[in-house]
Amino acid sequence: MTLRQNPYSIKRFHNDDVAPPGDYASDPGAFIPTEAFDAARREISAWPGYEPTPLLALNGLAEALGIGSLHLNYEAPRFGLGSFMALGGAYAVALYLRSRIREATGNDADTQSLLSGTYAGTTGNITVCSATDGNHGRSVAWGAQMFGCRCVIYVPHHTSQGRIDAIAAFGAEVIRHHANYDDTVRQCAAVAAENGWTVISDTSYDGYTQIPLDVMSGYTVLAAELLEQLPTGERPSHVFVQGGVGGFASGVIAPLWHHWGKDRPRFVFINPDNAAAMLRSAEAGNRVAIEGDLETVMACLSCGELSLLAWKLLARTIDDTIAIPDEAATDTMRTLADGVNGDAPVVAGESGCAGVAGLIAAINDDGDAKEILGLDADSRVLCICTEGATDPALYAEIVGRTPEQVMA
């Protein structure tokens, strides 16, 4: 059985200056250190509820697309929360907790004294604050809850209803800002600073990459645990990722290309063509911000300029990059629920579901996209479904059908 979804026009650029194949810690864009992929799993997987995400072998997909494999890692199951950014914000709150309570009373915290609340006294003193499109701030609220501090989350004007419910169920206060992401963040961090509040953001600018690294450094937690479940000698031939600002792109290639060093895979950055920010970036070779409302089907994608610190790793490794219209991420929510060729069924979101869009719409091309990925049967591809259902009302509306229907 082949696959034939819509056909769209995608917006492609190929990156001609990557960084040479080579070293990661010694490469200037590599950002992230390396003692810190160790240190976000230790911490992690002591925290309650902790289980690795399954890669899955989507051998039918496979098939009916004519490349070799495609395993697909599940983010869905995080902590009940979703999605991966529950690795992300969760952690940064986590550090920045202990920072503050080294300051006030010289002892260091570890993971049992904070989720027990032996500093509530100074925790509970404490306001963190982000800025989101869903997920990352949903992360940020049940990390506050769980480690003890206050919690407000400011939402752009398009998101659901259904995720600011979400993220308000771990005691935040939601607030939305009648305004497109970007703006929102800038928002977010003034009323931070008139407040004494703490911004906890997965995206970093000048004077502001502490707490955005420490938010990547958890999502590289994700690649070590796909790396123990690659089939043993395996090495992907190219890693499909989706991205807004680019942490969670630089979160997943960094521990990747320490990995396989000089045969790091070739990376291909998914956006929205309505949110293309590194796609513009990529074509002009330095980051470009994009102005204008930004909405997109895939909302936690839905952003204008991507991280300083992102751009940094992203520029060096990002091998091509492919703007997709949401027609392509609805049909591949479909495409996943319905399962191909004997796969089991998968339950996607509307961003999560974006690197396996853009991988299908990348082979059903009109033009020359297969070619010039070298997209052929012997292709072995790596995607990271980044989120579940994380509103499940929007889903069905989409799907036709509930998660529950989907996975029964």
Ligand SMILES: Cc1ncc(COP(=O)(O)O)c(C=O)c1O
Second form
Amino acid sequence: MTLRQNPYSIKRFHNDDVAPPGDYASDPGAFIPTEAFDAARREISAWPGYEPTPLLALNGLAEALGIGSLHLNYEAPRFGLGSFMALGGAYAVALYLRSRIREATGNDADTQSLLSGTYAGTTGNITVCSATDGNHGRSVAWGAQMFGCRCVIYVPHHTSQGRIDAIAAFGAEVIRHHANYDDTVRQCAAVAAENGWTVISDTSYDGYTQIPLDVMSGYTVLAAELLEQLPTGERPSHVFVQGGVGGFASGVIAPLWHHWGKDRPRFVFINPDNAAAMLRSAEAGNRVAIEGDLETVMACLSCGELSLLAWKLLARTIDDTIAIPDEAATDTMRTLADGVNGDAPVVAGESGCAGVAGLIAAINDDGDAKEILGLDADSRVLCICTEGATDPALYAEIVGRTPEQVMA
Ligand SMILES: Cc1ncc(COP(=O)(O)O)c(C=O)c1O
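Alongside the form predicted on its own that was just displayed, please also present the structure of the form predicted in complex with the named molecule.
All chains and molecules follow, beginning with the one already shown.
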């Protein structure tokens, strides 16, 4: 079966300023410390319901694309929350509550004492808050509920009711702010300052870096798991990572960069066309804030400004950045749902599929992206499906079948 996706015109930028291979250890200030990878794995693997997410081999799609292999890390089952983000926000909440317990009691709370409410007298008086398009807020709300503190979540104007309900299900108060994501981040920070709440954000800015670093450290667990699951001897030539503020890409790239050293793969970053903060920043060589409605079906990638820390890492590690139109994502959702050449169907959300959408768009590009990115029969590509159908109604509208029908 050939791939039924039309060519797209994609925008792309190649970065000549990437750090030399193997540079990880010599530039630690810009990277997540390696000890943080193990600390996050120890903590998160002790949470109830922990299981590594699967790494799928999409041989049929690889064949249709004319590449050597395609592996897809599938994050939909993550802790039953639907996305990789379960790893980050909840982890930062755990670390933050630990630090407050230490201040209040002098004790180092372990995971079990946090889960069992030993320190409920301290944690019950703490409010964490965050601005989110959906998945990060779900993770923070889940962590707050699991570890026993209050939670307020701000969402921007475009967030669907399905996503709001999913956050509220974890006991958080959800407030819709009638503005875009970046304004919502600012509003959340202002209200938190007035009320003495603590912002658990996945994006960092001047003077606010520790918590977002904890969030990114949580994401590294995904990379550690996938390294264990790759077939022996399989070393990807390309890794496609989608991005909004860039925390996800950073959390994945840091451990892979460290692991493969001089044999590292080529890292390709995917932005939506209408929210291409990374593309614009890569072109400018600076962290550029973009304006506008940033409207895209890839709602979780709708961000106008990269995280300060993420930019420091991505500026030196991303080889190529591409921006794809919304149809690339919606077509790819349908392609993955159908399965190509005998591949099992995959339920991938609008932002979740963006890595694979970027790969397909680069290969089907009506320009020279395939050649410039060096995608050919020898390419071994790794993508991450960062979410399943986190908004099932929207998924069914786009794919024409519910997630359950696709899986049946
Ligand atoms: C499903 C999904 N994929 C990718 C991303 C991108 O992560 P980041 O904003 O850290 O780049 C997000 C962010 O919300 C997301 O929810």
